[in-house]
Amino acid sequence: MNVESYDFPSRRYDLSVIGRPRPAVDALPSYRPGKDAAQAEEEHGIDDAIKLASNETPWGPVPSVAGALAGAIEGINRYADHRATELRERLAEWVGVEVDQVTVGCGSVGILQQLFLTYVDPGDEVIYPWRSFEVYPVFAKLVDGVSVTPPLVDNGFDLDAVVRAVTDRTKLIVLANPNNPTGTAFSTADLRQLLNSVPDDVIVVLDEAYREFMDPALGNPVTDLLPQFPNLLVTRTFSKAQGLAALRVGYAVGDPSVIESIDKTLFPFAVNAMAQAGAIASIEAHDEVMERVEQIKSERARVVSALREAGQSIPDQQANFVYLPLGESTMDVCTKLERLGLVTRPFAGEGLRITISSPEENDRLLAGLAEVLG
């Protein structure tokens, strides 16, 4: 038998590839997380790098949440409640809906994957403006869906273009608000116009991973829109404002029939016991969490103001990061910042996304940008 291939009984198998992945999976790009500080230190021979690439909070969970996590260790030998019943009940009470309007998942990104698995058949269309969150095209390709990507206008969404892109093959519209990576946002009034213009059988997904950092004047889609639009689903996470990124717990709010459908694709015990305990404790500590959010928003305003005074064109920012639309100089600026120990997230040929951190780290960032950008 040839070591490179064999026939059985009439098929020819290539032994250089183990197994036979689905073509859609074989063609998938790997998700690329933000570079960590240790990797940058190794690449550039430095020892004081800080990570500003993944939009994490600079602090761990508040003390009461840390205590709840410590207490959850005692039951770690047992499987968690698959449905996270208590967490769903607390979430429903917290956001002001019925419990059958809430689901939970392995981060909001886990729920997004469930949505693609639930609604998108091969050849179905998924609309999302681009550039936006990098998992959207990955999930679309995973299910052999067709991505339809209206371009951004001035770093924000053209919702009219999104409406014009809808066809009878459209299954999902996915809108990150605020948008990742540009940090821009739209109001519930803008979203209402879109919802009034799309068919009821198209699910509109509002991905609000950075919800807590938005200006409240932009509105709350759960209270403002969900009662009138059963095809709207809002996803949120405990990874950002609550500082539980490593625990992977998110939630979605929508019509009970939509929740019931996507719950069918929730893999067993997706939200572990510590994640459930941490999320419940974070709800109880909401006021303390929001004090930290206000610190981040204050620092964001300071950083944006300093950059604009230095001549940079910064769009209106509504998340816990800032976006510099640097165009073709993006990768050069990113590399120079890394050599100074400032690890950011580049989008080649487009712009640089930089996490807002502690005042001390933000001071270092501004000094580094002043040096690199001149």
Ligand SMILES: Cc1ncc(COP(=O)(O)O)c(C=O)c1O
Given for the second form:
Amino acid sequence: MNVESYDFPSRRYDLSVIGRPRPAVDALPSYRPGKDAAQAEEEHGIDDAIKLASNETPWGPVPSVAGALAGAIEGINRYADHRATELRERLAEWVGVEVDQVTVGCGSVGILQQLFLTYVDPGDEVIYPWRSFEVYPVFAKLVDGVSVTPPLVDNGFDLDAVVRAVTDRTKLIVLANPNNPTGTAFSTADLRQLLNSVPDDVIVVLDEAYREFMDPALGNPVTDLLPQFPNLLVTRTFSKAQGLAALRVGYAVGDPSVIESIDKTLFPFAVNAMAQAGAIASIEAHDEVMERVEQIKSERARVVSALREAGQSIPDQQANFVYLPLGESTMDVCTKLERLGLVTRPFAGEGLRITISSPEENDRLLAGLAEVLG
Ligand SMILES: Cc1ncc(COP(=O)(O)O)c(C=O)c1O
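Please supply the corresponding structure for the form predicted in complex with this ligand (the preceding block corresponds to the form predicted alone).
Complete assembly follows, chain above in first position.
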């Protein structure tokens, strides 16, 4: 219903004053997911659009995961295991930690929200370099936290500036690695320096949603850093490399005390039975999943080198997307690509983020970019 007032039955309701949302919520923008292909088709009167806007994988689940999902339907009349015991055990074994060092959430976004709820009181500070993943400012506002946002340098993070921004009100530092949308990444050696320089009571969240697409030479924070730094929490997801975005399952690895605290804010049965079954099957299908990841990485290399040869300046890319820092022409290029059926994710005045897809879709993208950028 989209009206400003209505009569029911003998009383007139003024919808502008129904309920009293907290000012922090009232001021929030509504979440706008990436545009999908059907929306673009309708908007531009075209019929073969492809969505390269949300960093999804182009393929459906591997066969064993599809089988596990079908099997999970059997038990759908019962609530799932709130603690996701089997999934946590498998995750702990998979990443090489104790089971009390792992938890799961409704996507890694769910875990991020839990972190803000757990650690940030009104007026507390949260540091995250900007531009980065768009939920960080939203979650900070939701809890009346104060965002402190050191600017990117050459599309990457200035970790020294992050350290300098720490005050005695700082509760969280959130670092997306690789960064969304710029695709740049730093190493565990760089992160070690930061961890050595921040107080123990500041939680450093490393958001590794795109970890599988990174160069392994950048290190593994779970083995390289966690044993030494209990204030580090690593979040990961089954949405990207594993291709299970719609199931909504993410996980976090950290110190048992941090895990115990954030678990208290997990709403009941947030990770549903299908999500748990799909994630377990996906761990078992790791080799098959990683073959797909390798395909995406080699396609990324192909797309990046084609664009660089065409004169585009592209930062080092470590995720399953490519970032074109187009500045003021971003929106124009985005609209022209959309008219060609290529739906990308623009950041007005900054750049365009484009998901790496199948070889055929990437060919279409390169042809479209050649036409639009000349
Ligand atoms: C940096 C970053 N973190 C987390 C997520 C969210 O992933 P999930 O589907 O696990 O909530 C995304 C998704 O786009 C992302 O870009």
